[in-house]
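Have a look below at one chain only, the form predicted alone, in structure tokens format.
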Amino acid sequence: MLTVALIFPELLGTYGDGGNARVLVERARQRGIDANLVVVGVGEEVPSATLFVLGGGEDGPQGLAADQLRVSSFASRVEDGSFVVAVCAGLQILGTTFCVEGRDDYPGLNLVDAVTRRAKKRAVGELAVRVKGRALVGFENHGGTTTLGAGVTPLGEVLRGRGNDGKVDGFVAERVWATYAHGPVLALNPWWADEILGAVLGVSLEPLVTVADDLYEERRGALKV
């Protein structure tokens, strides 16, 4: 049984990113994998899971996400095993420390050596970035810039946008997943999402051929990339 499931979608929720765990359990469902979708709600003890997902959200929810996250067994979890995907204000949650609103060093999880510092210019955009030789598309809205420490592999190299820094996007750590991309980006991006899912059973997943394969294709196109 592959269980996803989705936290705090009331916090981190901005884009539809909830929608990333719904692609995952549908693309494996498609395949005839046993798979369940788990939405945990604020307040909620974070269950035991195949797989996390966390979205962006802004400054306030970014924060009380994190108070929540920290005081539960999301940590342990992950560390016992647990998979996570997350996005722009869950990649942040995942680090060090990172920027809300009157505060610059707000405590982070620290499951990842990142850390996430106000930028001069906030970026609100487009986003590609290669990922294993592919572009990863999506769109970024987010005033911070991520450094990862040492040891800590970035997801790929920004084509178009910022992403951490202008330069990488996100990370990729032991079981874990991140960028800046909205969208949501597993339904922009199929071949991403296989990836993960593959990777996250253990197995070699035949091709799933669907209208988003298309549409990533023609949104791949328009940007160039």
Contents of the next structure:
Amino acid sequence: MLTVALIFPELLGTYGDGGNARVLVERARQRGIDANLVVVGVGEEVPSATLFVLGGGEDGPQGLAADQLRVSSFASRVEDGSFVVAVCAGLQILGTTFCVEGRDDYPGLNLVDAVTRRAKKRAVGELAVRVKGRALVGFENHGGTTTLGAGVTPLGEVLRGRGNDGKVDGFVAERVWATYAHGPVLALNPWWADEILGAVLGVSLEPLVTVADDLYEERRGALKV
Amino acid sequence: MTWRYKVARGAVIFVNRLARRIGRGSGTVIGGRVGLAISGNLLTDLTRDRTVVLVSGTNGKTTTTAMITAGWGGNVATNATGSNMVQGHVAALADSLGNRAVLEVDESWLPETIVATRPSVVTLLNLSRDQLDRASEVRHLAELWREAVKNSPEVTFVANANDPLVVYATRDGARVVWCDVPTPWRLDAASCPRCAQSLRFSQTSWECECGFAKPSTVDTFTDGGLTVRGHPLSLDLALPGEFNVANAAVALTALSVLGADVPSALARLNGLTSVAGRYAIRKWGPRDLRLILAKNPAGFSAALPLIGAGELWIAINARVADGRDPSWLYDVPFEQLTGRKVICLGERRLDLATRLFYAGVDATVVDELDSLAVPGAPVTVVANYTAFEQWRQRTVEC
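In place of the form predicted alone, the structure of the form predicted together with the partner chain is requested.
Full complex below, order starting with the chain above.
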């Protein structure tokens, strides 16, 4: 049984980020795995879940989401074994501090040693990252530059776009994946969705051929990666 | 008027006619650019002796602009081509006589357009996510508007009282006429624009614990029939959709503020059957197509209930004018289409087909348009901005 909890889509869902939760649930179901999607609204208790999905959001909502998660059971549930996939503002929230309008050291959840500062220029455009030899494709739109602590592993090397700092993107930690590729990055990269799903479920998954594979190949071609 | 103004205005007209003659587009932007290069004040000069209405908002700009123009009647300058930045404004005005103008304005251009044109009325329809790669964040637009409203005490703002972001932008205006119109899209105002806490929505209202709330008195409303500033009107639009009721209510309110004859304006609005190629039945080879423009999640949500029987084709592009990032497809409630078969078209048809797959909707990707040009059932084509333009050009009005 897989329970995917989408966290505060009304705050962290600017770019269709809810798609990631839907993709994971649907790819599990297509293989006959019992999976359900739980939407966690602002002010609601963070429930027990196999996997939490965090999306991107604007400054005010991002700060509020961090405040609400800080006083919730989110961190303790992650320590107890829940997994996390986070994109964009969600990535920043998992880190040490991030920037919002008027404040440059807004406290994150400190689950990962990652400090986000204000970049000189907004990064808006296609993002491609080499993850274990494969190209992850997506789109980024953020104003941050994120520095990882010494022991933190980035998700991969940036092939196109900025990601954290123009060199690497995101991070991976135990049971945590994060990238600046916002929105439905798991829809664009079915292989990465399956890699996450496989790790979460602790099984090796049957291949699942869908139109998403054609989309991935088309985007790789368009991004020349 | 100065010689510079005369030369600049003449250049706009000349260059645009030339552009149209040699087939370089609809001829609005390039002439505008040339004219503005000659006189930077051209927009101000062109509106100096005119009564100006500006229309802005994420969705409904083109239709509301057409409604105000039609409702006002007579000779009204307007940017009917949808070219809604300064070049398009200059082009529309240079080529038109008469002392009235209705201009559709891109949301991010609104503040400087207000300064340049000194409008009598500005209508603010709604704000929601759209082309975020260009506009970055919706709340940023609300802040821009808020400054513009504060700095324009002489302007009457006809504003949607049901859209929290519009209310946030407008509530401190000196002259505001509130319209309580259908605004089903709420995802961008789930958290309070003032304090970021959750807004509480009821059937007819919304509020935040910080005190920010829907205006308690409104001037125009559609609940229980359209009433514009105290006058009940029998609205019977030929154009479909609840969102067009909202557009009409705002248009008629603007016309009432301008002192226009509202009953005759209403009759002209009711008679509109098509705006910029939308809604009317068009011919494409042997097929009958109805084109619907939907370019963002709010627009798509409003368009999905309008889809009739017959075939459904959806066309998605992601060019600069569309926003280069089609992530927003995941914010559209395509699950509503479960049980229907969708033909996926446009340059980003694979993005659409993937989205529909995850929505559990039967989707077919068609690479060769010719295969569709065979006799068959009537078709509804829902397309985003540049995809819509391609379909408009491919088809002819019946």
